[in-house]
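Let's start with one chain on its own, the form predicted on its own, as structure tokens.
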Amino acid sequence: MSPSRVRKQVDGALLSFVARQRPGLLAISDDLAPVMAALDALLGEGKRLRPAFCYWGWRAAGGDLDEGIVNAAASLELLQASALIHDDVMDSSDTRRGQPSVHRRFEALHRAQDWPGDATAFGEGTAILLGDLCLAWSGEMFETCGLDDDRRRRGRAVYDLMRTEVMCGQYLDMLEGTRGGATVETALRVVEYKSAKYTIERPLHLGAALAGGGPGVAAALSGYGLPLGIAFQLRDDVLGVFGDPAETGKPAGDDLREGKRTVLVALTLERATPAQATALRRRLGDPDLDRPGVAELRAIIEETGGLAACESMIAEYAHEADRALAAAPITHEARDALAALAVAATARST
């Protein structure tokens, strides 16, 4: 199966499954539908990487064409959904893939509909729960997926670490921000555990382990998927500095303002002049930061060879990514797939 074919699979997967939920919800409330349609919003975007990365895990240990497969990829994609609505919230993100984010949405429906009360904490508070819902339902559509149990069982363990390895890492994330002093060492540690493992190394596990891969198997994907993910998130923060908003979905220089501690910003602070420094501390984080304020710290990042360096290592880690994979003992179909995700994933206008 072509990696098109997969993705236009996980999205028919994603929206039957969402199908099946709706009338529930309503039968709840009406009042319910603006939370489904900021749902239908979310999932209508996105690169389906995940559900990518497992599947072709899942073929790279001998699985066959199994309509199962699919369903239980898809439900990576609610669990992504969960964890960017609550990033959002964490971070005050104004956007999502180009659009509202879901607590900035109905923060303005509440002000929209002048209802009493503050409408900030509306907002935040209905994203939380609706992030709290797609996380149960990843959690349903695994479960529901159509494989048999024991593949589920194999399968569930990864998926349970996969959940509490993002969770910490998203902690790690927050607590880099409030010391506000993060070095390479320490940005590297969050890149592994909120992204790298997350987004590539256990997807590609969790395909592997319903499929009944071993062991061998498993370490072949970790020296393949875990550089990648690194070299992944360190293209994402270069994109949320340098990145086109068209491309992004997000604010040009949005990271700047979110004050994010990124591998980019420690490699930046170790190169920077006293006065760069200085800079960079003073007007990282603010939230008013304007167009000339980014122009100012993209200068300062380029000046200093912070990009430079960043840009060297996403090469080297992809370029270990790539040797991995062609030593891997798989199939030449999936060796071809996970060749054309690695570019996708690294590639600097997405």
Contents of the next structure:
Number of protein chains: 2
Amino acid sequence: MSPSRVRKQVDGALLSFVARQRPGLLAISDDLAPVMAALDALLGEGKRLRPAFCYWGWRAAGGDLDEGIVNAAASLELLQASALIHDDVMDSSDTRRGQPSVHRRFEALHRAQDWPGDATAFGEGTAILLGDLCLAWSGEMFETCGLDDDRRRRGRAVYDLMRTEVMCGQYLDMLEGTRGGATVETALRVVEYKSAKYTIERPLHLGAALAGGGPGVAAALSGYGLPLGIAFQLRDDVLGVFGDPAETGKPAGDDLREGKRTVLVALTLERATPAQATALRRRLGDPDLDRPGVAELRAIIEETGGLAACESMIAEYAHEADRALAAAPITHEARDALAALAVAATARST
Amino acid sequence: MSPSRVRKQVDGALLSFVARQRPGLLAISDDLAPVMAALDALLGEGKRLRPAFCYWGWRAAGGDLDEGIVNAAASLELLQASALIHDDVMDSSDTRRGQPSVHRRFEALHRAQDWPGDATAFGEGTAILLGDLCLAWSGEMFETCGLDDDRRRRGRAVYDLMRTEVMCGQYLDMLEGTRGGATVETALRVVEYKSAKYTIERPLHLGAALAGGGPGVAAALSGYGLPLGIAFQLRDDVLGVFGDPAETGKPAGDDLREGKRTVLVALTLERATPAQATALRRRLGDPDLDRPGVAELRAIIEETGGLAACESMIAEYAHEADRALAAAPITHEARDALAALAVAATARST
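In place of the form predicted on its own, the structure of the form predicted together with another copy of the chain is requested.
After this comes the whole thing, all chains and molecules, with the earlier chain placed first.
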């Protein structure tokens, strides 16, 4: 299948899973219709990166065309929806994928209905519950994907590990953010668990395990997936500061406003003069950071050489992934697809 | 097995599941030790009601002694831990099971460490992530319980339904709380999904499905479980207003401070004079409600006859459950155990 065909199939699998759930929810109460609408809106967007890596991990390990792998791969998009919804609560993000975040959406519903209770708490509570529902449904979609018990048992070990790793990575990310003082080394550890394994390495491993691939294939996929995953997250960090809102779906400089302690920030602080470091630390995480404030911090990140250092790390990790891919014992078709995914995951625009 | 022996086995299964996870987390980072400690503290307490109903549903449907059912039943306690941790964030509860709630625990850690970031946001973020981890682990523990694929497939359908129902029920509960004006009827619908199905009916069905029980057993267990589940929640509502903190693990009158729109409150408002209704509505949900305020609201709930009406509903539902249990086509041993659980679930003290 071509990458665009994989994407269409994943979209179709997600739509039909959600369509199977909808009547049950509405039978409980019509009041659940806005919850389903919020999920529809979120799932309508997204690059389906994790399902794509899962599918090509399967093909790389010799899996053939099977509806079951599409369902299993698509279940990762529900896991990702859960992570995004909860992340946005934790980061107080206003937007996601170019739309209001789920908690803001329900805060707005509360205000529009003029209900007497606390609109913010209602928005956050709904987002916590919808994120929980997506997490439960991702497991349900995986287990009911249609692949046989033996394949699922092998895949489940990866699936379980991946969920634990990403949740731990998110905790460490938040911890580094709140206690400050992240070094390049500690920021990279967060990147490894929160992004590189979760977004690329484990989806590849999941697909390969479902296909019955052995440790050799898994190791080859790690050789490609881990460095690519790091490059992917570093690219995301750069886009979070310098990206075009029309492409990122987030306001310009949103990562600066959220105070994320990224590798990019750590690289900048390593290179900053005391005055630059003080200025960066003072404004980083300021929720009221305006356009001139964003411009000021962008200038520091460029002038210190932090941006150039980050771009050079991205290039190195992407190159390492390329080399590993070239040597991997997989089919031409899988190699070509994974090479194309590597370009998409690290491109300067999304 | 005697009820206390079931409890010991469930405790043991939980301890060993968490013990298997611990090294993996600490290998990611020592910084995860406080997260594991918070989980240990929460799992150290609790009545294990849902595992008990699951186990006796299994026995009622003819299941025999098997380590697998203990693991499957114990996995419900991780699901419940997830629900409690997230509930406490949504309700801004300070305590749970006689200890600080998870979000307060990490807020306190943040302050004790004098970290520069926002302590409240750190506490809530950690609680969201630990709740997610417990939800993921409950699925993992269920799938790796040791029962064979066919049994798990039958049980999984119930497990999936139960998770969806409880999350929807929690949303409806929050919705009724925030928009006010809950009637006895709407409050009872919330009780059905949030409590009666989740705490009693579905755990019984899960056990029965795992044992291979047919629709006859499931219907008999519903006849007992649904009314008992309603009685259980109504008892919980009464304890939330009138209960002894030493027994409930929550401060006196905590449900009043959180503004819960319970059946007890709806019954009171149905019977209140305009002055009583105004006074109750005015103070319900006041986070600063002090001891005299709690006493004032308790007096209204008693004087209107709301409390007596609620106690009479509890007695009726409990009686309905008793009758259904007497007629259920199950073994004497299961019937005796379920009768004892019914008494424990609706007792005036915990």
